[in-house]
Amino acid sequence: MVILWTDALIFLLILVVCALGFYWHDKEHIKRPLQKIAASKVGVASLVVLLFFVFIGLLDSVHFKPGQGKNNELISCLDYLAKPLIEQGEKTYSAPFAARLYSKEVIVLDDGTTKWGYPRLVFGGSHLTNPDIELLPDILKKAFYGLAQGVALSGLFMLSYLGIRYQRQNKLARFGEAPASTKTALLVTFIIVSLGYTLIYLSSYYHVFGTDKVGEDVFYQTIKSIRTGLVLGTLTTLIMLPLAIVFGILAGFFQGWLDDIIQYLYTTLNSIPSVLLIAASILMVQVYITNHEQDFTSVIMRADMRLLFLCLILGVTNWTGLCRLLRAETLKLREMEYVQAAHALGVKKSIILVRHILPNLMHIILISVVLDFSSLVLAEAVLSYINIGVDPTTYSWGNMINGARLEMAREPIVWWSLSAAFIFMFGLVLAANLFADTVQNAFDPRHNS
C-alpha cells in the first residue's frame, strides 16, 4: 500500500470528524440540530447522496502496486474495480451505446476491397452479429436484467435493515413503521443502488458515456474525477478554517493593535488577484518538481503535489470571508453578560475563548464549511478551463470540460464528456447545497427559537 499526501490528509480527516462525533455525541447543543437534520427529508436524501460520493472517493484514495515489475504502476482499489473499462478502450470517438465509431474512416474488408464508413468498435456493442437492427433491443434487455438485479442487491439491503430492527426490537420489523427520515434514506439508497448497477452491468457490454478523441471510456473518466472533487472540497476546507477560526476569534476577542493587524492582512490579501495568486503558486510548484525529478517517480505522485498545492493556495485565498464573519459574531459575543462575568471572576482569557466563544461560533463554522465545499468543487472545473487548475493527468471534471471546448467545435459535435462532467457534478454540488441548507436550518440559532 503508497499513502500519497493527499490519501493522508484525507485519512487525517476522517479521523477527526469521527473524533469530533464522538465528542459531541453526548452534547445537547449539538445534538437537538443533529435531530433536526435527521427529522429533515431532503437532508436525510442529500445527504445520501454525498456518501455515496464519498464511498466512491475513498476507494480511489487507497492505492498500492499490484505487482512487480518495471511497468507497475500505482493503482487505486477503484482503478482494479474498473479494471475492464481501462483495458476495454477504443480507436477514438464513440458516441454513449454505440457499437460503431463516431466518424467515418476507410475500412479494409475481408476481401481486401475498401469501402468508406463507420468501423465497428473493438468493445462496445463487439457481442452484436448485425448492430444495425440489434442494438436497441439489446440495450433494453441488458438494461432490464442489470436494473433487475440492481433491485434484488437493494432488496438485501432492505432485508438486512429490517434484520437488525428485528434483533433490537424483538418483533416483526415493517417498512412503513420506520420514521420518515429512515424510509427516505433507505429509498434513496434503493435508487442509487439500482441505477447504479444498472450502469456497471451495462457497462460490461457498451460505452455507457461512449469514450474520448484517445479511445478512453469516458463512464471511467467521470467516476475517477469524484475524488479531485472531493479532495478539493474537504482538504481545502480543512486548511482554511484553522485560519479563518484563529485569527477571526483573536481580532474580535482582543482588538487593538492584534486586530488592525490581522484586518490589515486579510484586506492585503484580498486585495491579490486570487487568479494571479494561483497561477504564480501552480508555476512554482511545476519548477519544483521539474527540479527534483528524482523525489517524484511517478506521473500520479507528480500531479497529486500540484493537487496538494492546489487546495493549499485556495485555502490560503479563502480563509477571508469566515474570519470576517467569526471576527464580526465574536465582537458581539464578547459583550454578552455571561463573558462579561466570566472577566469579573477572574476566569483566564483562554478559558473564556474555549468554553465560551468558540462553542458559541460552531453553528457559524459548521454552515460556512458546507456552503463553501460546493463553491470549491466548481472552482476546480474553472481553474482547469483556464489551465491553472489540476494536473492535465489527473482525472477531473475541470479537465473534461476543458477537453469540451475543441470538442464541441467539430463537426458532427461530441457532447457526450460536457455532459456527462455536468450529469456528475451537477449531483454532487446539488446534494451539497441541499445538505448546506438543511445545516444552516438546525444549526442557526434564529430557526432554534
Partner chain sequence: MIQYIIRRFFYAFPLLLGVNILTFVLFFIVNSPDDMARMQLGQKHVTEQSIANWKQQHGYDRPLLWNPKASGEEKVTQTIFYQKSVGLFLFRFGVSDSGRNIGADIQERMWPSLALALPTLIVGLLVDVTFALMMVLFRGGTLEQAGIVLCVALMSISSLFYIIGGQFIVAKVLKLVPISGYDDGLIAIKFLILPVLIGVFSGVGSGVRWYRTLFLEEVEKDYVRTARAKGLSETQTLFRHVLRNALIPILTGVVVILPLLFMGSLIMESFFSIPGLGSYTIDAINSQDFAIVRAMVFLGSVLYVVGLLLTDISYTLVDPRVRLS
Given for the second form:
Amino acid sequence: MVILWTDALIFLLILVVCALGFYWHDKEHIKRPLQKIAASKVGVASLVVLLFFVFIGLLDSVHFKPGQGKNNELISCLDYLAKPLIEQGEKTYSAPFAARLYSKEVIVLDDGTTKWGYPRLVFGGSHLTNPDIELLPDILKKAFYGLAQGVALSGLFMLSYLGIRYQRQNKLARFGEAPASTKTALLVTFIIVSLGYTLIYLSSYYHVFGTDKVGEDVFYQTIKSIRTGLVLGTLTTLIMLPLAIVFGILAGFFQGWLDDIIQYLYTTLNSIPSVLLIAASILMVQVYITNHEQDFTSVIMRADMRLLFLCLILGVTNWTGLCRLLRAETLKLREMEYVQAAHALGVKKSIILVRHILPNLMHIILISVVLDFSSLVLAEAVLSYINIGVDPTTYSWGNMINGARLEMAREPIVWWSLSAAFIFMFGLVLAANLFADTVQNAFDPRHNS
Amino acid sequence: MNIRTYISQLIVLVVLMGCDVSQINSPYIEEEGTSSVLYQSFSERPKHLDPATSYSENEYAFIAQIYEPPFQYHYLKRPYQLTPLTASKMPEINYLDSQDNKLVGDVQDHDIAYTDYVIDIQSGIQFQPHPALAKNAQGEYRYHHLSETQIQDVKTLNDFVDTGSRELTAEDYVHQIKRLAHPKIQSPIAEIMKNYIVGFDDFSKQVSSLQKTELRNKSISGVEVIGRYQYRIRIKGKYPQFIFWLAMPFFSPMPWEADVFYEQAGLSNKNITLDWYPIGTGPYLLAENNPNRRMILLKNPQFHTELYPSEGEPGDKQNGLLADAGKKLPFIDKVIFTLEKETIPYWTKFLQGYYDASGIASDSFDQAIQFTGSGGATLTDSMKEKEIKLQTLVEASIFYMGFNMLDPIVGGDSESARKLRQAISIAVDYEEFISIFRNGRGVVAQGVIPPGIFGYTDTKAGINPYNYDWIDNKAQRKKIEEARHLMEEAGYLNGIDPKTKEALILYFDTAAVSVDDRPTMNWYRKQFEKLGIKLVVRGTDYNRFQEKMRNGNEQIFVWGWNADYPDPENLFFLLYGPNSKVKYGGENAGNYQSAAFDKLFEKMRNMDNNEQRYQIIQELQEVVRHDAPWVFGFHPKNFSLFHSWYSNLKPNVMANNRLKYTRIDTLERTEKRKHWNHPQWLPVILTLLVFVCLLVSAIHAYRRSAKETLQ
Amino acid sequence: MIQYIIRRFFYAFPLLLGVNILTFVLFFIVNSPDDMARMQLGQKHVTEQSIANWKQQHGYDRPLLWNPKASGEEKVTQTIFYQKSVGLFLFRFGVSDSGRNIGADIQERMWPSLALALPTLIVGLLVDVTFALMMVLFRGGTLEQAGIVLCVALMSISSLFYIIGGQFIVAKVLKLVPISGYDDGLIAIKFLILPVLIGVFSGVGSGVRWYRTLFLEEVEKDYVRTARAKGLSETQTLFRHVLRNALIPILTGVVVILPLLFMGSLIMESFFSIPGLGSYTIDAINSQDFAIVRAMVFLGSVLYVVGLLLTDISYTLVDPRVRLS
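Same protein, the form predicted together with its partner chain this time rather than the form predicted alone?
Next comes the full complex, this chain leading.
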C-alpha cells in the first residue's frame, strides 16, 4: 500500500472526526443538536447520501501498486474494482447504452469491402448479435435483472439489520415502530444500494454513461471525480480551521496589537482577488514539481501534489471569513459574566480559552464547515475552467464540464459527459446543502423556529 | 456622447428590434448599405502590427493587407512563385568577389564573396492617408511637433483630423531595413540578417544608443539608395533564399515620418504607436483598431493599380478562379474582424452566416466533414444543404516528436540508442493520432520535407524505409513486432531496463497541461506501452518547458516548425549541428549532431533547385531517417470552410495578402442569413404564460387564505 | 466624518503595500524576468541579446528587491519592485509586458464590465427580494416549502451549467440573441440580455434564501407583531415595516460590492466575449502577463478598500445612531 499526501490527510481527518465524536459522546450541549439532526428526515436522508459518496471516496483513497512489478503505476481500490471499465475502452464517442459508435466511419466488412456507417463497439453491447433489434429489450431485461438482484441484496441487509435489532431488544421489533428518521435512512439506503447495484450490473455489459472523445468510460470518470470533490471540500476546511480558530480567538480575546496584526493580515488577504492568488500559487506548484522531478515518478503523485496545493491555497484564501466571525463572537463571549468571573477567580487565560471560549464557538465552526463544503465543490469547476484548478490528469467534475463545453457545439450534440457530471455533482452538492441546512437549524439558536 | 446620440441609438435599436425581428440574433449593428463587407474573426489579440517585429500568422492576417514588400507569391500559380508587387520587375542579382568586382559568366560558388540585389520599384505608388504625412499650407508637417495639450485631447489616431499622403520611394524600403537593425525595435529576424546583410551588425551597434528618429541620417554600408525608385541590398556570400525574405512584411516600406510622428512623447501612453496603427501602401488601411473587440480594415483610397492575375494553374479556369482576370483589385470594401476566443460561438456564428469563412475545430469536425470510402474528405449533407464549400491544403509545417540527442538513454550516436529511437518511431502510430485528434487533418511525415516543397515526393522513393513498407502502392507502417525486435536488439527485451529490472521509464516533456490535452497525453503513454516502455509525462508551464529545452534537460518532446519560405533549407536547418539549441541557442531543438548530415546540408543550402540538389536532399533524408532524431510526426492539413457567397479563394500557404483577390456576393448572403435565422419565440411565450398562471394562482390562493383568517 | 475618511485613507496604505509585496513575491518566485521576456518574444529566433533588450525596455533589468551595487537609498529605489510599485500607487499602471498601455486599456474595458455587472446586480436584487417577500408571505405553507427546496436545488448547480445551458438553448437553438459579442452604446442591450439573465438566474437560489432569513428575522420582531395587532393586513406590514427595516442590511450589503463591479465577471465575460476587465484578467493569467495581473490585483484591493469605506459611510447615513470615529 502506498499512501499519498491527500490520502494521509484524509485518514487524519477521519481520526479527528472520530476523536471529536468520542469527546462529544457525553457532552450535553452538542448531543442535543445532534439528536435533532437525527430526528430530521431530510437531514438523515442527505447524510446517508453523503456517507455513500464518502464511502466511494474512501475506496478511491486506498492506493497500492498492483503486483507484477513491471508496471509501476499506482492504482486505488476503486480502480481495482472497476478494472473492466478502465480496460474496455472504445475508439471515440459512444452514447449511453449504445452498441455502436456515435460517428460514422469507414467499416471494413468481412468480405474486404468498405462501407460508410456506424461501427460496432468493442465492449458496449458486444454480447448482442443483432443490436438493431435486440438492444432495447436486452437493456430492459438486464436492468430488471440488475434491479432484482440489487433489491434482493439490500433486502438481505435490511433483514439482517432488523434481526440484530430484534436480538438486542429481545422483543418483536416491527419496522413500523422504528422512529420516522430511521425509516427514512433505511429507505434511502435501500434505494441507493439497489440503484447502485443495477448500474454496476449494467456497466458490465454497456457503457451506462457513454464514452468520451478517446473512448474512456464516462461512468468511471464520474465515479473517480467523487474523491476529488470530497478531498477539496474537506481537506480545505482541515487546513483553514486551525488558522481561523487560532487567529480568530487570539484576535478577539487579547485585542491590542495582536488584534491589529491579525486584522491587517486577513484584510490584506481578503482584498486580493482570490482567483489571482490561486493562479499564482498553482504556477508555483508547477515550478516546484519541475524542480523536484525525481520525487514525482508517477502521474498520480504529481496530480496529488497539485490537488494538495489547491486545497492549501483555497484554505488560505478562505479562512478569513470564519476568522472574522470567530473574532466577533469571541469579543462578545469575553464580556460574558462567567468569563469575567473566571478572570476574577484568577483562572489562567489559556484555560479560559480552552474551557469557556472554544466550546461556545463550536456551533459556528461546525456550521461554517458544512456550508463551505458545497461552495468548494462548486468552486472547483470554475477554477478548472480557467485552467488553474486540479491537474488536468485528475478526474474531476470541473475537468469533465470543461471538456464537455466543446461537445455541446457538436451536431448531434454529445450530452452525456455533461449530464453525468451534472447529475453526480448535483447529487453531492444538494445533499451537502440540505445537510448543511439541517445542521444550521440544529445548532444555530436563532434558527429554532 | 451626448443625449442626442443616445436617443438616435435608441431609435435604431427600436427599429432594429421592431422591424428586423427576423434576424434578432445578428451580432452586427452597422448597416452594410451597398458596400461589400467581409466578416472575419481573430482569436488572439495581435501583439505587434509593426512589420519589423510582427512574426506570427495572426498578425500577418492584418498587416499583409496593409504593408507591401517589394515581392509577393503568385496567387494562383503552383509551385509557389514570386512575382513583383511594388517592384517593377524581379530583382537584378549580381555576384561579386571579395574585391567587389562583378563576376560574370560561369560563376563558381566559392568565388562569390557578396551578392547584390538591385530592386526597382514602380513609380506613382502612394501611401495611405495618414496624419504622420499631413502637411499644412506651408508644406510643413502638421503633426510632427505636437504640444502636450494636443496630445492630451487625443484618444485614438482618428482624432487627428488632417491626413496626408506621399509617393513611395526607395528610401522608405531602406529606412525599414535600418529599423530591422535597430536594437530597440527588437526585430525577431535581426539576428538572422546579421549573418547576411553587409554592415547590418555594425549599423546595429552604431545606432544602439540613438533614437529611432535619428535612423534616417545614418546609413548601412550594405543597403543603398541608388535612385528615387531603385535600391540595392548587398549580402554576404550566396544565399538564394534571400529573395523569399524580400516577400515577407519585414521588408515593407516604412516612411521616416512615421517614426518621427509616433516617437513623440505621450502618444505611447494612449496606445498610439506604430505597433497599433500601421501606415502602408497596401489595398487596405486599418480604420478601427480595438484589439479588445474588433478591427476594421477599409479599402485604401490611394491604392495603386493592381490587377487580378490572368493566368494560373490548369483547372483554375474551370473553378471560376479566373473570372475576374484583369480586373482592378481589391473587390471588398470593408473587412470586420471580430474577437472570438471561444470555439462554440465562433462555429455557431459561422453556421448562422455571420462569419464568411471558418476553420474547423476538431470538435465540430464530424459535423462538417465525412470521409468517403476511398479516404477522401467531403462535406456532410447538412453542410451541402447550406452550400458551404470546403478547401483543404497541406501546410508547409511539420510537427515532430524529438529526442534530446544529449540524453544518455535516448540520445547519442550509439547503435543501441538508435535502435531504441527507431523502435519508438514505429510504435508511435501517427496515423492513429491524426485520425483521433485531428480528424484526419494531416499527412503523416515520411521525412523532414512537407508536400509542396522542393525535394518532396510521394512515391516509393519518398517513404521512410525504417518505419514503413511499400505495399499495394501505399506506405504501410511496419508491424509492432518489428519494433519489439528492435527493442530487443537495443537491449531492452520486452521493454525491461536491464539496469533496474523494471520497465524502462522515459520522460515526455510538454507545456500542454490543460484539460483538453489530457487525452493526447494518455495516447502517447499508450503508444510507448506497446513496447513495454513506461512514459512519464512531465507537464510544466511554457516558461519552464522552454528553460528545459534550453538547458537540454528534456528527454522527449513534441515540437513544430512552420516554414518561413518554400525551400528545403528552411526545414533541414532544424537538424544542422551548428544550430544546436543547447550549445548555440539555435533552432535545432533536439541538439542533433551528425558530421555527414552537416556536410551535405552545407552543400545543399546554397544550391539552386536542380536535379543534383534533389539527390542531395534525398541523401539528407536518408541520414535523418536512419538516425531517427525525430519521430517524424505529421504535416497538418488545413480544412477551411466558406460560404457560397465568398469566392475567388484559392488556398496558398505562403501568401498572406489573399484578401485583395476575394469577392463577396452580398445579396446572396443577406438572403441566406434571413433564411437561417428565424427566431423561435414560442418557448419564451410559453414560459411567460406558465409563469403568469403560477403568479395568478398564487395571488388567488393568498386572497382566499386572507379572507379565511378574517372570517 | 472627514477626519475618519482621511484616517481610513492612511490605514489603506500599509494594506495596499502588503498586497503589492505579496503579489510581487508570489509571481517572481515563479517567473524570472528572463522567462517573461521569452514568453513575450515568442518561439522563433530568440537570442540572449533580444532578451536583454526586452528587459531593458520594460524595466526588468534591475535586481528584484535589493540592489547591492547601488549606493545609499538607491539600494532600494533602483530595484524592479520599487520602480514598478511607485507607479501603481500613483495609478500609473505602465506598459503591459506585451507592449500596451495598461491604464488606457483599463479605462476602456471597465465600462463593458460595468454594463454587465450593474444590471445583473440590480435585476438580481429586485428578483431576489420579490421572491423572498413572496416566500415570507406564504410562510408555513406548502408553497414556501416548495420554494425552499427549489432554492437549494438551484444553489446546488454549478454556474457553469447555467452558462453552457443558457447559451445553448437561447442563443443556439432559439436564435433569440447573438451568441456572443459586444458593442458600445445602447445597442449593447442585445448582447447583454442573456448574460444578465443567466447571472441573475445563477444567483437566485442563494439570494432568495439569504433575503428570506433577513425578512423572517424582521417578521419575528415585536414591532411587526404590534403592527399586525393594529389590524394592518399581512401585505401592508410586509411592505411598510419589514421591507423598510430590512433595507438597511440589504443596501449596506450592496454597497460593499459596488466598487468591485468594475472588476467584472471572469467567466461570464470570456464566455460571451465581452471585452471587460474580467476577460482582461483571464487573458493576462493565461499569457502570464505579470504587469497586467499586478495592476489588476492592485486595482481590486483599492476597490475593496473603497467598498469598506463606503459601507461605513452608508451605515451612518441610514442609521443615525452609528457614529464614525
